[in-house]
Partner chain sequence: MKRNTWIKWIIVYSVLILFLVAALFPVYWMANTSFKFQKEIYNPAPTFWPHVFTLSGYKEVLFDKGFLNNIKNSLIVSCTVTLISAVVSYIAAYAIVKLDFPGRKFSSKAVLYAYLLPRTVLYIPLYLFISKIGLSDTLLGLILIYPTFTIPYATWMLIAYLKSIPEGLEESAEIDGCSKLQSMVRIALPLSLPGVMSTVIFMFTMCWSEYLYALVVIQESAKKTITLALSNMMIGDIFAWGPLMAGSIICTLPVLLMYVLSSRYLVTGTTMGAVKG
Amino acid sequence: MRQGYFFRKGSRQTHLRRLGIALISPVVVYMLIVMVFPFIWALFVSLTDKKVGSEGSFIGFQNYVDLIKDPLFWRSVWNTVIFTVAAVALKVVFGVIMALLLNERIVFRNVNRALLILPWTIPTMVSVLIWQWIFSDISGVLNYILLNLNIVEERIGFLASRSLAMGAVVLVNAWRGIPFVGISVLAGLQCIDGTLYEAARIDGANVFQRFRSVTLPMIKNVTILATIVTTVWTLGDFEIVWVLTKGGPANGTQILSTLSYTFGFMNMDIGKALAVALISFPPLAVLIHFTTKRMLDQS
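Structure please, single chain, the form predicted together with its partner chain?
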(Lines of atoms letter the chains of each structure in order from A and count residues from 1; the text may use other names and numbers.)
(Lines give C-alpha, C1' and ligand atoms only; values in the text may rest on other atoms or scores of the structure.)
Protein backbone atom coordinates (compact mmCIF):
# COMPACT_ATOMS: atom_id res chain seq x y z
CA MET A 1 0.00 0.00 0.00
CA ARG A 2 2.76 2.35 0.98
CA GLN A 3 4.70 1.57 -2.09
CA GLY A 4 1.63 2.31 -4.14
CA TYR A 5 1.25 5.66 -2.42
CA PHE A 6 4.82 6.68 -3.12
CA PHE A 7 4.52 5.61 -6.68
CA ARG A 8 1.45 7.76 -7.15
CA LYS A 9 3.05 10.71 -5.39
CA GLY A 10 6.21 10.44 -7.49
CA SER A 11 4.32 10.46 -10.70
CA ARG A 12 2.19 13.33 -9.53
CA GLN A 13 5.32 15.35 -8.98
CA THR A 14 6.57 14.54 -12.42
CA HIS A 15 3.17 15.37 -13.79
CA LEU A 16 3.21 18.71 -12.05
CA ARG A 17 6.71 19.39 -13.28
CA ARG A 18 5.74 18.62 -16.82
CA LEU A 19 2.65 20.73 -16.47
CA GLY A 20 4.74 23.63 -15.24
CA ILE A 21 7.09 23.38 -18.17
CA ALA A 22 4.19 23.09 -20.57
CA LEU A 23 2.49 26.16 -19.18
CA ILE A 24 5.54 28.34 -19.29
CA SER A 25 6.73 27.14 -22.67
CA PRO A 26 4.69 29.46 -24.91
CA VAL A 27 6.22 32.46 -23.21
CA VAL A 28 9.71 31.05 -23.22
CA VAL A 29 9.57 29.83 -26.77
CA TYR A 30 8.22 33.12 -28.04
CA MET A 31 10.79 35.20 -26.21
CA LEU A 32 13.57 32.93 -27.38
CA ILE A 33 12.58 33.11 -31.01
CA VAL A 34 12.00 36.81 -31.13
CA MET A 35 14.53 38.18 -28.67
CA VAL A 36 17.60 36.00 -28.96
CA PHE A 37 18.58 37.24 -32.37
CA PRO A 38 18.30 40.91 -31.39
CA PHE A 39 20.42 40.38 -28.30
CA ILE A 40 23.16 38.59 -30.15
CA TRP A 41 23.02 41.14 -32.94
CA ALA A 42 23.24 43.99 -30.44
CA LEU A 43 26.16 42.43 -28.63
CA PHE A 44 28.00 41.78 -31.83
CA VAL A 45 27.42 45.15 -33.46
CA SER A 46 28.42 47.04 -30.32
CA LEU A 47 31.86 45.61 -30.86
CA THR A 48 32.09 47.12 -34.32
CA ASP A 49 32.16 50.61 -35.75
CA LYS A 50 29.11 50.02 -37.81
CA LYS A 51 27.34 53.00 -39.27
CA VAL A 52 24.01 52.95 -40.99
CA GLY A 53 24.51 51.53 -44.44
CA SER A 54 28.04 50.32 -43.95
CA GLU A 55 29.26 46.96 -42.82
CA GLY A 56 31.37 48.08 -39.95
CA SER A 57 34.56 46.38 -38.89
CA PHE A 58 35.37 44.71 -35.64
CA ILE A 59 36.94 47.09 -33.17
CA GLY A 60 36.65 45.13 -30.00
CA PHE A 61 35.75 47.13 -26.96
CA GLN A 62 36.74 50.46 -28.45
CA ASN A 63 33.21 51.81 -28.28
CA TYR A 64 32.97 51.00 -24.63
CA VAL A 65 36.36 52.47 -23.89
CA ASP A 66 35.42 55.67 -25.71
CA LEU A 67 32.26 55.89 -23.70
CA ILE A 68 33.96 55.45 -20.38
CA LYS A 69 36.38 58.20 -21.28
CA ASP A 70 33.60 60.51 -22.41
CA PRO A 71 32.40 62.98 -19.77
CA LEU A 72 29.12 63.31 -21.63
CA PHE A 73 28.50 59.63 -20.95
CA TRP A 74 28.97 60.03 -17.23
CA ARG A 75 26.81 63.13 -17.21
CA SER A 76 24.11 61.06 -18.90
CA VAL A 77 24.47 58.34 -16.31
CA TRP A 78 24.05 60.88 -13.54
CA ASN A 79 21.03 62.44 -15.25
CA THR A 80 19.52 59.02 -15.77
CA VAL A 81 19.87 58.19 -12.10
CA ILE A 82 18.28 61.46 -11.02
CA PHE A 83 15.53 61.19 -13.57
CA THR A 84 14.69 57.61 -12.66
CA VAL A 85 14.85 57.96 -8.90
CA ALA A 86 12.75 61.13 -8.88
CA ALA A 87 10.18 59.89 -11.33
CA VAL A 88 9.80 56.45 -9.77
CA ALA A 89 9.53 57.90 -6.27
CA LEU A 90 6.77 60.23 -7.38
CA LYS A 91 4.97 57.48 -9.22
CA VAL A 92 5.07 54.96 -6.42
CA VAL A 93 4.10 57.35 -3.66
CA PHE A 94 1.29 59.02 -5.53
CA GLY A 95 0.30 55.78 -7.18
CA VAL A 96 -0.26 54.07 -3.86
CA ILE A 97 -2.15 57.09 -2.56
CA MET A 98 -4.29 57.02 -5.66
CA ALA A 99 -4.99 53.32 -5.22
CA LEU A 100 -6.02 53.77 -1.59
CA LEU A 101 -8.20 56.66 -2.62
CA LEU A 102 -10.00 54.71 -5.30
CA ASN A 103 -10.51 51.80 -2.99
CA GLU A 104 -12.80 53.88 -0.85
CA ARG A 105 -16.48 54.09 -1.52
CA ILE A 106 -16.51 57.46 -3.13
CA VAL A 107 -19.30 58.71 -5.31
CA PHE A 108 -18.97 57.98 -9.02
CA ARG A 109 -16.10 55.70 -8.22
CA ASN A 110 -16.04 54.05 -11.62
CA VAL A 111 -16.11 57.33 -13.45
CA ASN A 112 -13.32 58.69 -11.30
CA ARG A 113 -11.24 55.62 -11.91
CA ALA A 114 -11.70 55.91 -15.64
CA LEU A 115 -10.80 59.59 -15.57
CA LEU A 116 -7.67 59.09 -13.53
CA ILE A 117 -6.36 56.49 -15.93
CA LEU A 118 -6.45 58.94 -18.84
CA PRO A 119 -2.87 60.22 -18.66
CA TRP A 120 -1.66 56.69 -19.27
CA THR A 121 -3.95 56.09 -22.20
CA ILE A 122 -3.02 59.08 -24.30
CA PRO A 123 -0.28 58.20 -26.78
CA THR A 124 2.98 59.44 -25.31
CA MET A 125 3.87 61.56 -28.28
CA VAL A 126 0.64 63.48 -28.07
CA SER A 127 0.72 64.06 -24.34
CA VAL A 128 4.27 65.31 -24.59
CA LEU A 129 3.30 67.76 -27.29
CA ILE A 130 0.56 69.11 -25.13
CA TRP A 131 2.90 69.47 -22.18
CA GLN A 132 5.39 71.23 -24.40
CA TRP A 133 2.66 73.66 -25.30
CA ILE A 134 1.64 74.08 -21.68
CA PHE A 135 5.24 74.76 -20.64
CA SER A 136 5.88 77.07 -23.55
CA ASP A 137 7.01 80.55 -22.74
CA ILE A 138 5.40 81.84 -25.90
CA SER A 139 1.74 81.00 -25.61
CA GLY A 140 1.80 78.41 -22.90
CA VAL A 141 -0.98 78.29 -20.39
CA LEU A 142 1.19 77.60 -17.36
CA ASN A 143 3.09 80.84 -17.75
CA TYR A 144 -0.17 82.59 -18.43
CA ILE A 145 -1.69 81.38 -15.18
CA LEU A 146 1.42 82.14 -13.15
CA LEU A 147 1.65 85.63 -14.59
CA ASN A 148 -1.98 86.39 -14.00
CA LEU A 149 -1.93 85.16 -10.44
CA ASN A 150 1.11 87.36 -9.95
CA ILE A 151 3.18 84.45 -8.79
CA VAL A 152 5.93 85.42 -11.19
CA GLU A 153 6.94 88.67 -12.81
CA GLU A 154 7.94 87.47 -16.21
CA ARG A 155 7.56 84.29 -18.17
CA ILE A 156 9.61 81.34 -17.13
CA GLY A 157 11.38 79.25 -19.68
CA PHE A 158 10.59 75.91 -18.10
CA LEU A 159 12.61 74.08 -20.61
CA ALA A 160 15.43 76.57 -20.78
CA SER A 161 17.39 75.97 -17.63
CA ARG A 162 18.93 72.63 -16.85
CA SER A 163 17.28 72.05 -13.51
CA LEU A 164 13.86 73.29 -14.57
CA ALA A 165 14.04 71.15 -17.67
CA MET A 166 14.88 68.09 -15.61
CA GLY A 167 11.99 68.92 -13.32
CA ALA A 168 9.73 69.24 -16.34
CA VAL A 169 10.62 65.87 -17.82
CA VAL A 170 10.34 64.17 -14.44
CA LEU A 171 6.94 65.77 -14.00
CA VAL A 172 5.65 64.62 -17.35
CA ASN A 173 6.98 61.11 -16.87
CA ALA A 174 5.42 60.90 -13.43
CA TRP A 175 2.15 62.37 -14.66
CA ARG A 176 1.92 59.63 -17.25
CA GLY A 177 3.05 56.85 -14.97
CA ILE A 178 1.14 57.45 -11.74
CA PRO A 179 -2.07 55.87 -13.06
CA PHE A 180 -0.10 52.77 -13.94
CA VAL A 181 1.06 52.22 -10.40
CA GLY A 182 -2.26 53.42 -9.05
CA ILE A 183 -4.46 51.07 -11.00
CA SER A 184 -2.09 48.14 -10.62
CA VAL A 185 -2.01 48.50 -6.85
CA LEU A 186 -5.74 49.13 -6.80
CA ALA A 187 -6.31 45.83 -8.52
CA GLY A 188 -4.21 44.25 -5.81
CA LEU A 189 -6.27 45.97 -3.15
CA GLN A 190 -9.41 44.66 -4.75
CA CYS A 191 -8.15 41.13 -4.44
CA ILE A 192 -8.17 41.48 -0.69
CA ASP A 193 -10.89 39.68 1.06
CA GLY A 194 -13.10 42.16 2.89
CA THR A 195 -13.62 39.82 5.80
CA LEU A 196 -10.02 40.27 6.85
CA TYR A 197 -10.72 43.90 7.61
CA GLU A 198 -13.77 42.86 9.60
CA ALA A 199 -11.76 40.41 11.64
CA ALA A 200 -9.11 43.01 12.34
CA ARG A 201 -11.68 45.60 13.34
CA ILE A 202 -13.28 43.15 15.72
CA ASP A 203 -9.86 42.58 17.23
CA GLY A 204 -9.75 46.29 18.04
CA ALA A 205 -7.34 47.56 15.36
CA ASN A 206 -7.68 51.20 14.28
CA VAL A 207 -7.26 52.57 10.78
CA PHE A 208 -3.47 52.65 10.81
CA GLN A 209 -3.11 49.24 12.38
CA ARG A 210 -5.53 47.77 9.91
CA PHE A 211 -3.54 49.32 7.11
CA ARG A 212 -0.34 47.87 8.45
CA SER A 213 -1.53 44.38 9.22
CA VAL A 214 -4.05 43.74 6.47
CA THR A 215 -3.55 46.10 3.55
CA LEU A 216 0.20 46.41 3.43
CA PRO A 217 1.14 42.72 3.36
CA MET A 218 -1.43 42.05 0.69
CA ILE A 219 -0.31 44.70 -1.69
CA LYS A 220 3.37 44.31 -0.97
CA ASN A 221 3.96 42.02 -3.89
CA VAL A 222 1.99 44.07 -6.34
CA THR A 223 3.58 47.30 -5.23
CA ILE A 224 7.09 45.92 -5.43
CA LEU A 225 6.46 44.54 -8.85
CA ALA A 226 4.83 47.69 -10.12
CA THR A 227 7.86 49.53 -8.85
CA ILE A 228 10.25 47.19 -10.63
CA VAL A 229 8.39 47.42 -13.90
CA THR A 230 8.07 51.18 -13.62
CA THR A 231 11.76 51.50 -12.86
CA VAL A 232 12.78 49.43 -15.84
CA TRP A 233 10.45 51.39 -18.07
CA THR A 234 11.58 54.73 -16.72
CA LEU A 235 15.19 53.81 -17.33
CA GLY A 236 14.40 53.09 -20.94
CA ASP A 237 12.05 56.00 -21.39
CA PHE A 238 12.93 57.95 -24.45
CA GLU A 239 10.06 59.76 -26.09
CA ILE A 240 9.27 62.16 -23.28
CA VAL A 241 12.75 63.57 -22.92
CA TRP A 242 13.43 63.51 -26.63
CA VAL A 243 10.35 65.41 -27.68
CA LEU A 244 10.48 67.92 -24.82
CA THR A 245 14.13 68.81 -24.72
CA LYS A 246 16.14 66.51 -27.01
CA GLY A 247 18.52 66.10 -24.11
CA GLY A 248 19.13 69.81 -23.72
CA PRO A 249 19.56 72.47 -22.65
CA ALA A 250 23.30 71.92 -22.82
CA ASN A 251 22.88 68.22 -22.07
CA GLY A 252 21.02 68.97 -18.89
CA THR A 253 18.47 66.28 -19.55
CA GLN A 254 20.60 63.98 -21.63
CA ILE A 255 19.84 60.52 -20.37
CA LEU A 256 21.25 57.23 -21.58
CA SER A 257 18.35 56.48 -23.90
CA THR A 258 18.55 59.85 -25.64
CA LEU A 259 22.32 59.61 -25.76
CA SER A 260 22.05 56.27 -27.47
CA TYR A 261 19.62 57.69 -29.98
CA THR A 262 21.80 60.72 -30.63
CA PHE A 263 24.77 58.51 -31.39
CA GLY A 264 22.76 56.13 -33.45
CA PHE A 265 20.69 58.43 -35.54
CA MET A 266 22.16 61.85 -35.44
CA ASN A 267 25.62 60.48 -35.99
CA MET A 268 24.56 57.28 -37.70
CA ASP A 269 26.95 55.41 -35.43
CA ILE A 270 25.04 52.29 -34.52
CA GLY A 271 27.97 50.54 -32.89
CA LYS A 272 28.27 53.27 -30.33
CA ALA A 273 24.54 53.54 -29.80
CA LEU A 274 24.40 49.88 -28.93
CA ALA A 275 27.36 50.18 -26.62
CA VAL A 276 25.46 52.80 -24.63
CA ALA A 277 22.43 50.56 -24.48
CA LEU A 278 24.36 47.48 -23.47
CA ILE A 279 26.50 49.16 -20.89
CA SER A 280 23.55 49.57 -18.57
CA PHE A 281 22.77 45.88 -18.76
CA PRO A 282 24.85 44.55 -15.88
CA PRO A 283 23.59 46.92 -13.16
CA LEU A 284 20.02 46.49 -14.35
CA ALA A 285 20.29 42.72 -14.49
CA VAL A 286 21.59 42.66 -10.94
CA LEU A 287 18.80 44.96 -9.82
CA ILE A 288 16.19 42.75 -11.38
CA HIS A 289 17.80 39.64 -9.96
CA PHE A 290 17.66 40.79 -6.40
CA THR A 291 14.28 42.41 -6.42
CA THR A 292 12.55 39.45 -8.00
CA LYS A 293 14.28 36.94 -5.80
CA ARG A 294 11.68 37.05 -3.07
CA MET A 295 8.91 36.99 -5.59
CA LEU A 296 10.17 33.71 -6.90
CA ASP A 297 10.56 32.01 -3.56
CA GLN A 298 7.67 29.76 -2.99
CA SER A 299 6.38 29.41 0.52
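Alternate state requested, the form predicted on its own (shown: the form predicted together with its partner chain):
What comes next is one chain alone, with no partners or other molecules.
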Protein backbone atom coordinates (compact mmCIF):
# COMPACT_ATOMS: atom_id res chain seq x y z
CA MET A 1 0.00 0.00 0.00
CA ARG A 2 2.76 2.43 0.90
CA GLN A 3 4.59 1.73 -2.36
CA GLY A 4 1.40 2.33 -4.33
CA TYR A 5 0.81 5.55 -2.40
CA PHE A 6 4.28 6.91 -3.16
CA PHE A 7 3.95 5.81 -6.78
CA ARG A 8 0.69 7.71 -7.18
CA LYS A 9 2.15 10.72 -5.38
CA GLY A 10 5.24 10.73 -7.60
CA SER A 11 3.12 10.41 -10.73
CA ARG A 12 0.95 13.32 -9.63
CA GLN A 13 3.99 15.53 -8.99
CA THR A 14 5.44 14.58 -12.38
CA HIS A 15 2.12 15.41 -14.03
CA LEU A 16 1.94 18.80 -12.31
CA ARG A 17 5.54 19.55 -13.25
CA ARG A 18 4.88 18.73 -16.89
CA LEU A 19 1.70 20.80 -16.82
CA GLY A 20 3.63 23.76 -15.40
CA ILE A 21 6.29 23.45 -18.09
CA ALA A 22 3.61 23.26 -20.79
CA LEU A 23 1.86 26.38 -19.47
CA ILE A 24 5.03 28.46 -19.17
CA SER A 25 6.58 27.31 -22.46
CA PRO A 26 4.68 29.81 -24.66
CA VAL A 27 5.88 32.67 -22.45
CA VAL A 28 9.47 31.43 -22.62
CA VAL A 29 9.28 31.11 -26.41
CA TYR A 30 7.77 34.58 -26.67
CA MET A 31 10.53 36.07 -24.50
CA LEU A 32 13.21 34.34 -26.57
CA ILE A 33 11.80 35.52 -29.90
CA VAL A 34 10.79 39.05 -28.93
CA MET A 35 13.48 40.00 -26.39
CA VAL A 36 16.45 37.67 -26.01
CA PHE A 37 17.32 37.02 -29.66
CA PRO A 38 16.94 40.71 -30.73
CA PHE A 39 19.07 41.78 -27.76
CA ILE A 40 21.83 39.30 -28.65
CA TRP A 41 21.67 40.43 -32.29
CA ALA A 42 21.88 44.11 -31.27
CA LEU A 43 24.83 43.35 -28.98
CA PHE A 44 26.68 41.59 -31.80
CA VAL A 45 25.97 44.32 -34.38
CA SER A 46 27.16 46.98 -31.94
CA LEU A 47 30.57 45.28 -32.09
CA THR A 48 30.75 45.73 -35.87
CA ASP A 49 31.10 48.66 -38.25
CA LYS A 50 27.83 47.83 -40.00
CA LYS A 51 26.36 50.57 -42.15
CA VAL A 52 23.06 50.58 -44.00
CA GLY A 53 23.54 48.58 -47.18
CA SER A 54 26.78 46.86 -46.09
CA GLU A 55 27.54 43.68 -44.17
CA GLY A 56 29.97 45.18 -41.67
CA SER A 57 32.99 43.56 -40.04
CA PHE A 58 33.82 42.80 -36.42
CA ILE A 59 35.66 45.69 -34.70
CA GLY A 60 35.22 44.77 -31.05
CA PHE A 61 34.47 47.64 -28.66
CA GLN A 62 35.62 50.35 -31.08
CA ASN A 63 32.13 51.86 -31.34
CA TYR A 64 31.96 52.20 -27.56
CA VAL A 65 35.45 53.71 -27.43
CA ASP A 66 34.50 56.23 -30.13
CA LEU A 67 31.37 57.18 -28.21
CA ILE A 68 33.27 57.73 -24.97
CA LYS A 69 35.64 60.06 -26.84
CA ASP A 70 32.79 61.90 -28.59
CA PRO A 71 31.76 65.20 -26.91
CA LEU A 72 28.33 64.91 -28.54
CA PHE A 73 27.70 61.66 -26.69
CA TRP A 74 28.49 63.23 -23.31
CA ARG A 75 26.33 66.24 -24.15
CA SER A 76 23.51 63.83 -24.95
CA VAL A 77 24.06 62.03 -21.63
CA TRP A 78 23.88 65.34 -19.76
CA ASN A 79 20.80 66.43 -21.72
CA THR A 80 19.17 63.09 -20.93
CA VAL A 81 19.81 63.56 -17.21
CA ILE A 82 18.41 67.11 -17.24
CA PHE A 83 15.41 66.10 -19.33
CA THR A 84 14.60 63.08 -17.16
CA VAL A 85 15.10 64.70 -13.76
CA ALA A 86 13.14 67.85 -14.65
CA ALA A 87 10.27 66.01 -16.34
CA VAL A 88 9.92 63.39 -13.60
CA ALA A 89 10.01 66.05 -10.87
CA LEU A 90 7.19 67.98 -12.56
CA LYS A 91 5.15 64.82 -13.06
CA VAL A 92 5.45 63.74 -9.45
CA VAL A 93 4.80 67.15 -7.88
CA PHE A 94 1.82 68.10 -10.05
CA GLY A 95 0.54 64.52 -10.19
CA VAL A 96 0.33 64.38 -6.39
CA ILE A 97 -1.26 67.84 -6.23
CA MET A 98 -3.82 66.88 -8.85
CA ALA A 99 -4.61 63.63 -7.04
CA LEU A 100 -5.11 65.47 -3.73
CA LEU A 101 -7.49 67.95 -5.36
CA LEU A 102 -9.52 65.30 -7.16
CA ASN A 103 -9.80 63.29 -3.95
CA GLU A 104 -11.73 66.14 -2.34
CA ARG A 105 -15.46 66.67 -2.73
CA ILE A 106 -15.38 69.29 -5.46
CA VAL A 107 -17.96 70.20 -8.09
CA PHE A 108 -18.01 67.81 -11.08
CA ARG A 109 -15.40 65.64 -9.43
CA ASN A 110 -16.06 62.63 -11.70
CA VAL A 111 -15.87 64.83 -14.82
CA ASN A 112 -12.59 66.31 -13.64
CA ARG A 113 -11.23 62.84 -12.98
CA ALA A 114 -12.10 61.85 -16.53
CA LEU A 115 -10.41 64.99 -17.87
CA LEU A 116 -7.31 64.10 -15.84
CA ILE A 117 -6.44 61.21 -18.15
CA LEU A 118 -7.12 63.17 -21.36
CA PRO A 119 -3.47 64.09 -22.08
CA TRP A 120 -2.54 60.45 -21.58
CA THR A 121 -5.17 59.14 -24.01
CA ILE A 122 -4.42 61.48 -26.93
CA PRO A 123 -1.98 59.85 -29.40
CA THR A 124 1.54 61.13 -28.81
CA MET A 125 2.03 62.36 -32.36
CA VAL A 126 -1.20 64.36 -32.32
CA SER A 127 -0.50 66.03 -28.97
CA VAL A 128 3.12 66.85 -29.90
CA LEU A 129 2.06 68.45 -33.19
CA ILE A 130 -0.46 70.58 -31.27
CA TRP A 131 2.28 71.67 -28.88
CA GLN A 132 4.54 72.41 -31.83
CA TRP A 133 1.90 74.80 -33.13
CA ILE A 134 1.53 76.36 -29.66
CA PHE A 135 5.28 77.04 -29.45
CA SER A 136 5.57 78.27 -33.06
CA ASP A 137 7.17 81.71 -33.43
CA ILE A 138 5.18 82.41 -36.59
CA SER A 139 1.56 81.57 -35.80
CA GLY A 140 1.83 80.03 -32.35
CA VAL A 141 -0.90 80.73 -29.81
CA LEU A 142 1.61 81.19 -26.97
CA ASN A 143 3.38 84.05 -28.74
CA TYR A 144 0.00 85.54 -29.65
CA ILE A 145 -1.08 85.59 -25.99
CA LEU A 146 2.22 86.99 -24.73
CA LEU A 147 2.20 89.78 -27.34
CA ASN A 148 -1.41 90.76 -26.66
CA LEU A 149 -0.79 90.88 -22.91
CA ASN A 150 2.27 93.07 -23.55
CA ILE A 151 4.45 90.59 -21.69
CA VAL A 152 6.93 90.48 -24.58
CA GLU A 153 7.64 92.97 -27.35
CA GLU A 154 8.59 90.51 -30.08
CA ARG A 155 7.94 86.89 -30.91
CA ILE A 156 10.00 84.28 -29.05
CA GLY A 157 11.46 81.24 -30.78
CA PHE A 158 10.75 78.72 -28.05
CA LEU A 159 12.07 75.84 -30.15
CA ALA A 160 14.93 77.83 -31.65
CA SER A 161 16.76 78.58 -28.40
CA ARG A 162 18.79 75.86 -26.66
CA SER A 163 17.60 76.69 -23.14
CA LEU A 164 13.98 77.37 -24.10
CA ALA A 165 13.80 74.29 -26.32
CA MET A 166 14.83 72.02 -23.44
CA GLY A 167 12.18 73.64 -21.26
CA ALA A 168 9.60 73.10 -24.00
CA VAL A 169 10.27 69.36 -24.41
CA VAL A 170 10.33 68.91 -20.63
CA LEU A 171 6.97 70.70 -20.34
CA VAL A 172 5.34 68.56 -23.03
CA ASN A 173 6.70 65.33 -21.57
CA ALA A 174 5.50 66.33 -18.09
CA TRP A 175 2.08 67.32 -19.45
CA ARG A 176 1.64 63.85 -20.93
CA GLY A 177 2.97 62.03 -17.86
CA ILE A 178 1.19 63.86 -15.04
CA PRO A 179 -2.05 61.86 -15.51
CA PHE A 180 -0.26 58.56 -14.88
CA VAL A 181 1.17 59.76 -11.57
CA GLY A 182 -2.12 61.45 -10.67
CA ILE A 183 -4.19 58.32 -11.30
CA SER A 184 -1.73 56.14 -9.39
CA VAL A 185 -1.66 58.43 -6.35
CA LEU A 186 -5.43 58.92 -6.50
CA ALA A 187 -5.89 55.15 -6.30
CA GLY A 188 -3.66 55.15 -3.22
CA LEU A 189 -5.67 57.96 -1.64
CA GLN A 190 -8.90 56.01 -2.13
CA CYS A 191 -7.48 53.21 0.03
CA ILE A 192 -6.82 55.42 3.07
CA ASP A 193 -9.21 54.77 5.96
CA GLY A 194 -11.16 57.92 6.78
CA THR A 195 -11.01 57.16 10.49
CA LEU A 196 -7.30 58.00 10.43
CA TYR A 197 -8.12 61.58 9.43
CA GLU A 198 -10.83 61.76 12.08
CA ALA A 199 -8.38 60.63 14.74
CA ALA A 200 -5.86 63.21 13.54
CA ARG A 201 -8.51 65.98 13.73
CA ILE A 202 -9.43 64.95 17.24
CA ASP A 203 -5.75 65.19 18.20
CA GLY A 204 -5.76 68.76 16.89
CA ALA A 205 -3.74 68.20 13.70
CA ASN A 206 -4.17 70.85 11.01
CA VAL A 207 -4.30 70.21 7.24
CA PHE A 208 -0.53 70.13 6.74
CA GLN A 209 0.03 67.94 9.79
CA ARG A 210 -2.62 65.46 8.57
CA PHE A 211 -0.94 65.38 5.18
CA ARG A 212 2.49 64.76 6.72
CA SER A 213 1.45 62.18 9.31
CA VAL A 214 -1.40 60.37 7.52
CA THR A 215 -1.53 60.99 3.77
CA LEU A 216 2.16 61.00 2.92
CA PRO A 217 3.06 57.70 4.67
CA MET A 218 0.03 55.97 3.11
CA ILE A 219 0.80 57.04 -0.48
CA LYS A 220 4.60 56.77 -0.18
CA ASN A 221 4.89 53.31 -1.77
CA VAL A 222 2.57 54.00 -4.69
CA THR A 223 4.26 57.35 -5.33
CA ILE A 224 7.71 55.74 -5.36
CA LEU A 225 6.51 53.03 -7.72
CA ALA A 226 4.86 55.55 -10.08
CA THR A 227 8.04 57.66 -10.00
CA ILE A 228 10.22 54.72 -10.99
CA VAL A 229 7.89 53.66 -13.80
CA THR A 230 7.61 57.16 -15.23
CA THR A 231 11.40 57.54 -14.98
CA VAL A 232 11.85 54.44 -17.15
CA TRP A 233 9.37 55.82 -19.69
CA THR A 234 11.00 59.25 -19.70
CA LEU A 235 14.49 57.83 -20.26
CA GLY A 236 13.19 55.99 -23.30
CA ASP A 237 11.15 58.89 -24.70
CA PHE A 238 11.81 59.67 -28.35
CA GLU A 239 8.74 60.98 -30.17
CA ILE A 240 8.29 64.18 -28.18
CA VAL A 241 11.87 65.38 -28.54
CA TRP A 242 12.27 64.31 -32.15
CA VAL A 243 9.02 65.82 -33.43
CA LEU A 244 9.51 69.10 -31.55
CA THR A 245 13.21 69.78 -32.05
CA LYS A 246 14.93 66.75 -33.70
CA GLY A 247 17.58 67.14 -31.01
CA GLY A 248 18.30 70.78 -31.86
CA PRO A 249 18.96 73.58 -31.86
CA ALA A 250 22.73 72.98 -31.88
CA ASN A 251 22.16 69.62 -30.12
CA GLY A 252 20.60 71.48 -27.19
CA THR A 253 17.92 68.81 -26.77
CA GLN A 254 19.86 65.85 -28.14
CA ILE A 255 19.21 62.94 -25.77
CA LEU A 256 20.39 59.34 -26.03
CA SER A 257 17.28 58.09 -27.83
CA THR A 258 17.47 60.80 -30.52
CA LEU A 259 21.25 60.39 -30.79
CA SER A 260 20.80 56.67 -31.47
CA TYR A 261 18.22 57.48 -34.16
CA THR A 262 20.51 60.11 -35.68
CA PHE A 263 23.42 57.68 -35.92
CA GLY A 264 21.27 54.86 -37.28
CA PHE A 265 18.90 56.55 -39.71
CA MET A 266 20.55 59.87 -40.51
CA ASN A 267 24.21 58.81 -40.58
CA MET A 268 23.39 55.20 -41.58
CA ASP A 269 25.74 53.89 -38.88
CA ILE A 270 23.78 50.97 -37.41
CA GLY A 271 26.64 49.68 -35.27
CA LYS A 272 27.18 52.95 -33.45
CA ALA A 273 23.43 53.53 -33.09
CA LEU A 274 23.02 50.20 -31.32
CA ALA A 275 26.06 50.97 -29.15
CA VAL A 276 24.33 54.14 -27.93
CA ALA A 277 21.15 52.19 -27.19
CA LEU A 278 23.04 49.48 -25.30
CA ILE A 279 25.01 51.99 -23.24
CA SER A 280 21.72 53.40 -21.95
CA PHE A 281 20.43 49.89 -21.17
CA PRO A 282 22.10 49.26 -17.74
CA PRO A 283 20.39 52.13 -15.87
CA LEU A 284 17.07 51.14 -17.43
CA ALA A 285 17.62 47.52 -16.41
CA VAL A 286 18.34 48.59 -12.82
CA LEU A 287 15.18 50.70 -12.67
CA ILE A 288 13.06 47.94 -14.20
CA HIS A 289 14.48 45.42 -11.71
CA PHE A 290 13.79 47.77 -8.81
CA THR A 291 10.24 48.41 -10.07
CA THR A 292 9.51 44.71 -10.45
CA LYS A 293 10.94 43.97 -7.00
CA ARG A 294 8.77 46.63 -5.33
CA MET A 295 5.67 45.39 -7.16
CA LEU A 296 6.32 41.83 -6.00
CA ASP A 297 6.98 43.00 -2.44
CA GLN A 298 3.67 44.88 -2.36
CA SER A 299 1.65 42.03 -3.87
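Since this is a predicted model, take the numbers as computed values, not measurements. Rigid core (definition): largest C-alpha set, two forms, superposition within 1.5 Å. Residue numbers count along the first chain shown, from 1.
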property	result
Rigid core fit then residue 26 CA moved by 2 Å or more between the two forms	yes
